[in-house]
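Next up: just one chain, as structure tokens, the form predicted on its own.
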Amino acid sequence: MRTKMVVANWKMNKTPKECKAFFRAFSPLYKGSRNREVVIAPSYICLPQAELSKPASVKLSAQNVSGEASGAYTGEISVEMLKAIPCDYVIIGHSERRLLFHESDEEIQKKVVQVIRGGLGGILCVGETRNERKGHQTLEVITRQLKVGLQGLTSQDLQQVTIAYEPVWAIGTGEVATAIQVEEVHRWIREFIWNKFGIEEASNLRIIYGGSVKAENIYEIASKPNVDGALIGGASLEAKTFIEILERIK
């Protein structure tokens, strides 16, 4: 059975201190990560204070990682850098990456190679534009995302992956794709997988949705049965937001 999974990506927001205020309020308020797996992805600067401060329970996540292991890259963080803090999973292609930083399958891949190679877990995202979305063309989209992006790992690392699922029309718009928009795009991508690896990797495999996600529509998202959890922007800064959304997503 697959445990639910949702990870707070703070994005660029919250200094060190504000990190550390941030779990003095939500830690009384948090009961624990029975039937679920909570992982909070805050930037950098902060990945050492939230080791720290966090509940013992909840798991860290890097919100990017560089491609490659070691050497004259200014400016990059590596794998085993994101190791001595220590970190649990990276996040990989979010849309910001893929649109802001034009990053590329390519270079995405690489990033995945390094990360499951390296021992941590990866949080592959896709996801569709608004155009490519009315030209009928998402499941295309994904598809191409998730040849390129998964080339190379065997059924074993597939252990170590996660995907996720946003569409880049709903990311920090308030536009929430439907339930039925979500299953439906996570049952292809679930299927893909089998087609794959096979029925047990893809089974096995934890889908999770992001874009716009709220205590208002989680419940409903994350009831279906191939969504298994959700990648959270905005509504995980503030600690009483956040632990209302992990209390419906149980």
Second form
Amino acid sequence: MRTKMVVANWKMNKTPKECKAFFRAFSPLYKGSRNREVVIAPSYICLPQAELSKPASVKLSAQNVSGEASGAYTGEISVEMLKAIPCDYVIIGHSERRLLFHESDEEIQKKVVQVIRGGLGGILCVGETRNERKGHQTLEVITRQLKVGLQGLTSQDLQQVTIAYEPVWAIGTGEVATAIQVEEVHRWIREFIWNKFGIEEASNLRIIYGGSVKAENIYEIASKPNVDGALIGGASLEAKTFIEILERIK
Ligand code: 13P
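Right, the form predicted on its own is done; let's see the coordinates for the form predicted together with 1,3-dihydroxyacetonephosphate.
Now the full complex is given, and it begins with the chain already shown.
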């Protein structure tokens, strides 16, 4: 049985003080569940505050990391630095990194390798743009992103990987993908893993959905057989709203 996973991606929001205030509101309302893992991904600078303020069972993720181990890379953050927080996961290849910061599949693959070799969990994001969907290229794009992003990984490495399907057209737009669209892509991703790594690896892999997830739509999406949770942007910023979503994934 795969444990459900709900990840809050705060993107470039909240100062450490605001992060502390979030947990002051969140912690009394939060009820842990053995069937669901909750992960908060604040900015790098909020990670130490989040570590101090969060409930013990809530895990932490970074939103990005360097593909290099250490050295002359001004402004970058390494896996070793994240491990010192300590941080459990890293979001890799978010579409905002791909599109706004021009991260290539190859750079993303280097980050995946750093994260896995460093012993952290990698949340690899994949997803098509609106034009790619319109051009019926969705599955082709996802396949390329997976093929390159997971290159060089062994079956054992894959145990540290979660895939997040985030169609670009559904991110921050209020236009959520239908449960049927989500399930179709998630099934495709699981089949890809089955072919590349094996049936056990495929059935253990968690595939989560992101893109305009809210309390109103999470239940239907998360009840699909190949959906193992959600990656949530806007609706994770306010403690009460995020708790309402968590209540629907138990
Ligand atoms: P929204 O939930 O704001 O659409 O963002 C999704 C996302 O990009 C999470 O990584």
